[in-house]
Structure formats: structure tokens, C-alpha cells
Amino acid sequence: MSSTNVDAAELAKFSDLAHRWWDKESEFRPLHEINPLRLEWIDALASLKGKRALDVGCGGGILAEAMALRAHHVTGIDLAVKPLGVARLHAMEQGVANIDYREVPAEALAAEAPGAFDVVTCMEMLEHVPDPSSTVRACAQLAKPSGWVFFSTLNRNPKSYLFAIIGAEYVLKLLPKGTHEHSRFIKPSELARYCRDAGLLWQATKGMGYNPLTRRYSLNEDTSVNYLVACRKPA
């Protein structure tokens, strides 16, 4: 089991931000715009009704607070101490009580509780902690035989340095500068390996684009830049 799967700068750069998390119009503009997108197409495949779900690298609870409207009920982990308050404080603003949150690493809570939780969710993660195949690993051994575990991150390639870096960071400033480091973006291929090595089977992929003139997002077939994967646990 390791503990130490996390970086500290990561941790601060999303802290300090962490009381703007909900403000629609602030730096998490794209991640409201996209969480419908993520939201439905998890639901489609794996039904939330009833379930027990796991958002992993939860931040202020944007998913995992739509998600709890949906689910059973819903767990959110994350090592930044600041996004998992304004996650607390939120839920209890909006009467949300089906959810709770927790600052304990991934690979902790599968030893703790494996094969927990019928959905895993953990988006926009990957990218951002040294090991991602560590992660990986735990959110399968999260999820129970049958269950579905959900992925997003950045593809690896000069497109998605052009776009991901240069165009939301720099131009269209959708992202705060410094968000990403397009050395940790991890290709399809790679993650598609950490996901065997799990013992996951994969099972969908979408690719998400941004239209800049009409600003709205849409999920698509091209995951040259931002995709989504979809995978299953052996029963």
C-alpha cells in the first residue's frame, strides 16, 4: 500500500483556489460546463439509481455532488484539505445528505475497503499525482466484481499541448496558468495498460472538445486532446 502517491505543489495550487470552486463564472468554469457531459454519459453506462459511488480526487464536489443526487450514495476523497471543506460546506448548503468526504489517499481506502463501491470515479486526476498507475490500481480494487470505473485526462502530443496548454491557459485563459504539465498528459495507449495491469476491462472511450466560439463543450469521438474511458471489473 502506499500513502505517498500525491504531489504537494498540486495539492497548494488547487487549495488556493479551493473558496472560488463554485463561483460558475471562476477558474472551475470548465469543470461546471463539463460535468453534465461526464454526468450523463457515467449514468448511461452504469446506472447510478441505487448504487454506492466513489468519486477519487474529488476537489470542491462538483461530480460527486451530482452524482449523490442520482446514487445511493456517494464517497469523495482527496488530499487537499481546503476543496474537501468547500465540498462539505456545499453539500450541507444544498440539504445534500447522501454524500460524504474524506481526505484519505486512494490506494489507503482500497486497503480499507475493497471492492466497496458498484461505480469509481476519478476525473481529471491522472494528470496531476506522480504515479497515476498507482491510482489506477486502487480504483479497481475499490470497485466491486461487476462494477464500472470511469477515467479522464489529457492525451500526450502536440495538439494537446496547443490546446490544453497553450489555447486554455494562455489564450482563451479558461484555465488558470500552470494548471498542467504536458510531460504527466498520458496517452490512451499507456492508460489502457494501466488499466490491464489492473485487471480492468475496457469498455468505452469519448473524447470531449471545446467550441470557443459558441463556448460550450461537447463529447465526441476525437480523444486527441481531453477523453474519457469507461471500464469494467470482472465479476
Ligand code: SAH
The other form holds:
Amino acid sequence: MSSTNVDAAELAKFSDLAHRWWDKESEFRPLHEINPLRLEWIDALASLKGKRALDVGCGGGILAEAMALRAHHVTGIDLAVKPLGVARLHAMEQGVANIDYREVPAEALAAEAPGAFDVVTCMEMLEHVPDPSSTVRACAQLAKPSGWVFFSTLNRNPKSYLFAIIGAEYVLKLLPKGTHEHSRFIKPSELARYCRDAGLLWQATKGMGYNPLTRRYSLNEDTSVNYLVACRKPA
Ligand code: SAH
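Instead of the form predicted on its own shown above, give the structure for the form predicted in complex with S-adenosyl-L-homocysteine (SAH), please.
Every chain and every other molecule in the complex is listed next, the one we just looked at coming first.
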């Protein structure tokens, strides 16, 4: 599978940990904890029932499988082989049959099946690719007219360096050291430009906060560290 918009070292980080993807106390605990929050937000806006969804950079399938329990069908794509294997196995064990996992670049799938999906999600992935604008463009191409496209990523500023790198990786040890590179974080204004250039209409934004005392995440209006955006393709 050839794609230029991929960093092999980034994929290796996720492949190395793949066997622990569904362990809720592992490095992937944050993804498990935030999953109900993002799922409800996505479902409230895009109503998954009866829809065809695509999860770009699906990893071990935490969001993809949860969406499959509500949607008509879900396709999960990633370029890391081991997480995809874990995702397939988990769906099989859970008896979730309306899901397909494929090792294909978003750009290639966009050329193969443009406009094929009612809902496209691309969560916690853009900050790991060399050219996030290319991924955003591909996600836009993959959505049907009036379809929804969701992104989540990390803002780039001194606070996000302190919270998402120092706090999460070094102090609270929520994530392995080296999970994120601050220079790759994406300001909402930059993501807004990528979306606009891809022809997407920005609909809504949420921030995501973590309370280290209660160890709980919540959605809020503070986009200074983690944030999610919802866009729509014009009708
Ligand atoms: N979206 C999932 C997983 C996030 S972890 C979730 O939020 O639960 C980041 C994922 O992005 C990993 O699975 C990694 O393999 C994937 N990834 C990184 N670069 C990629 C690329 N160029 N194309 C597709 N997936 C990529």
C-alpha cells in the first residue's frame, strides 16, 4: 500500500502497543475514557442509525466498533497493521459483523470510493501524519453531499505543551513518553483553513478537559488543549 502521507515511526509506536489496545488500564485508557463522550457528540449531530460511517486512523477500533453498534455499517481504515489485526479480532469476538477494517490510505480510498459515507470520523490522528491537510481533503471527498466529517486533535500553544506533553506523558503518565510531538499539534485556525480549503462547512466545536483528581474527562468549551470539530459537506 503506497502512501506518501504517512510517518513509519508514528505507525510503529501504535503497532508496538497494539496488543494492549482493548485493555482499559493500559496506555489506551484515555481513548477508552473519551470514547463515550465523542460517540454521543457524533451521534447527537449526525444520528448514526441507518448510516454508513468511516473511521480514518481507527487503530484498534475503539470508536469504530462503538459506532457499528449504532450505525448500519462502519469501515475502519489505518496503515498500522497490528492495530488493524486487533480491531478485526475484537469485532469478531464481540460478534460485531457490520464492520470492515482495511489497510488503505485515506487518500487512496477517497479516489476509490468518493462520496461513499454519510459520516466520516478522524480522531486523534491528524497530529500523527506529515500532511494533515491532505487527510482532511480525503475525508471531505469520502463524505456524501450533506454528510458529516468529524476531527479531533490537539491545539498547539504553551498550555498544550504543559498539559498534553509534560502533564500527560511525564507527570500523570497517562500516555507513554514520546506519544506526541508538540510541533505537530494543530491550531483550530489551521484546521479551519484545511476544512475550508477542502470545501467543508464548520458546524460545531468542543473542547475536552481532564480532571486529574476525579480522573474524568468531559466535553466543554475550552479548546486550548484537546478539541473536536464537526463539519458538513455542502448539499
Ligand atoms: N482514531 C483512534 C486511534 C487514535 S491513535 C481513536 O481515536 O480511538 C492514532 C492512530 O492513527 C493509530 O492507529 C495510527 O496507526 C494511525 N495513523 C497514524 N498515521 C496514519 C496514517 N498516515 N494513515 C492512517 N492511520 C494513521
